[in-house]
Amino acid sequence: MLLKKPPMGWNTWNTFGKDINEKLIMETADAIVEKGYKDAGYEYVIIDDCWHLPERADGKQVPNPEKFPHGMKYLADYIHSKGLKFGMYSCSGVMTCENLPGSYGYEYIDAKQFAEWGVDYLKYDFCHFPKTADAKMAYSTMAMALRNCGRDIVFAACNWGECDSHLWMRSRGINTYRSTGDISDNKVSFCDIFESQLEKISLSGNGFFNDMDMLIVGMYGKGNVALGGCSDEEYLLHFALWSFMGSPLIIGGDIRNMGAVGKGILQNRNLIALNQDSDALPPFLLGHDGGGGKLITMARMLSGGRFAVAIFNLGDDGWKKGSVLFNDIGIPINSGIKVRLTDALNGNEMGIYYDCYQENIEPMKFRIAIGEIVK
């Protein structure tokens, strides 16, 4: 199994778009070891779309020399000497996104190339795919391709939920799988990505984790995705949710030049850990005010016989009370046991409970609770 936990690391494409270059990833290799991000968890360091030219060469796809001059194999090797891991960019269709050769119908060439490049993530998109092709089937292909190229390269499908992937990628040998839009650099976006992830969340957990698109967080409304920006607090609340959620923690800001908040945030150690605990279990939905009021109550089972709960408000039109029955987790009403809860965001005690945690929480706003039974 290449994943236990879900992957974290940072991608081109939010900030960068096509404008992209060998000088840029090693720049960014170099500042998430010197900047605290390798410590904190993040290793894969992914070129999006636009790396190669218009036409394939001899059957394969040639990186483009004036953005890589050295190729890719000299890249690949720069990042893993930096102890991280280096992940790559193809489609499933006949061209990219951005209209360059995709893989369709030459997966098993491409998934040997990749290989040989020291590729160990591969993000597989799904533009321009054949109407008359079957997704199954082309994301099987590059899969069993993956899985005899005589490298382990984590296999990160995003095919945006079409043909309903979550219900059999699993199946196929995906690790991770894409099944919202592309997310942009604002509230309702990622808020609007979150909810709409509640009923499918079930599926994901060990070895095959719902990837709810690359963060935004220290954006600031700049970049390629840039539509409005965020404040702090709510770039606070989109890394909450994911984490909480158990997705992939893929930054899309520029790691060279963050800013301390925005670092700070990314760098959240309690949430980090909620995100990578051992157990890998999905959360489940306990609660969703969806008219109006945005307030959704969620628990996950944590290794160690913990676990955590959550309120979250996603709505701006006043402050919300938010209830958790222990019950609902498994811990019986009136049943005498103590439950010490610990806030997730800052490790500070919270306090012992019997029965139920209820909080009034703040628009955009949450709170995120481990909590342990005293014994």
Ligand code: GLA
The other form holds:
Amino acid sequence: MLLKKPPMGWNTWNTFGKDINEKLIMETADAIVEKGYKDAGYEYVIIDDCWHLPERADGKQVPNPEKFPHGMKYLADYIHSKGLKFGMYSCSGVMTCENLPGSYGYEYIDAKQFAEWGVDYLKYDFCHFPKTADAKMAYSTMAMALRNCGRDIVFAACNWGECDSHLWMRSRGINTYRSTGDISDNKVSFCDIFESQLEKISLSGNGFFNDMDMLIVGMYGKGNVALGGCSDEEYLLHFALWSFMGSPLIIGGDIRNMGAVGKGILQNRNLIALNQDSDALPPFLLGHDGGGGKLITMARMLSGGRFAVAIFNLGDDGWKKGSVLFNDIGIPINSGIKVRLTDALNGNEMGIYYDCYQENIEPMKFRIAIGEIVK
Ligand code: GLA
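Same protein, different form: I have the form predicted alone, so give me the form predicted in complex with the ligand.
The complete assembly is shown below, putting the previous chain first.
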């Protein structure tokens, strides 16, 4: 299996948009290693849209020589020399979202080209898709092309959850599927994305991951998808939601200049361990309560017989009491079984519980606890 756990890395789009070049990519690769991100698990360095010229040459995509004077193989070699992996971007339509050549009708040519350059991950977008064409066919064609290009390349589909992608992409060998439209840097955006996936998340996991879009942690309203920015606590909630859901963790901020708080969130070892759990199972919804359904309780089975329980208060009308009945996760009260809970954020012991866990949670705050049966 190409991808046993959600991929972790960095992508140019959220902060830099069209304004990308070789220097930025190399400096970011350096920063990933030097600032501890690699040790925390981040490995993919991904160039998004706007790396290429408006015309193909001999049928092939051409990197923009002003932005990438030494070409893509040079960059791939540099990234690989750091022990990292190289990601690139194309589009299933005739053009990318920024009107540069897409791969529609060129799937096998482009897959071969990406393999020759040393690409390890391909994000594959959905703009300018012909109205009479079939998305299933187009994504299946690129999937087959990648599976036969002579190199292991993670296929990260990005068709925004359209065409019920979660139902058929796993069977075509696609590794991650972007399940929503684009994130922007504010709390409404990340909460909306999270809530839109609650019912769909059960198909994610183990080789095929629901990609809730690149992270906005540490952007503070600057960059290409900036709309307002978030507080530190909101960024922590956002990262906790993505970790708990098993989404790919692809940083969208500027790693070279990330502040201490953003770095601390992105490198939170406990949340990362939850995201990267070796059983790679999706969470499930327990309750959608509180005023307006903004109090959300969930659970997730973890390796070694453990589990996680979560209470998220995404409302803005005061504290809410969340309650997780252990019966709902397979521990009936008449079993007499007790449960030890540990805070997933900092590893602190929370105590021994029987029957249920309840807690009052402030607006835009959460509790995620790792549980194990007391033997
Ligand atoms: C779409 C995608 C984004 C980004 C841009 C690039 O909007 O959803 O993540 O790749 O295209 O143009």
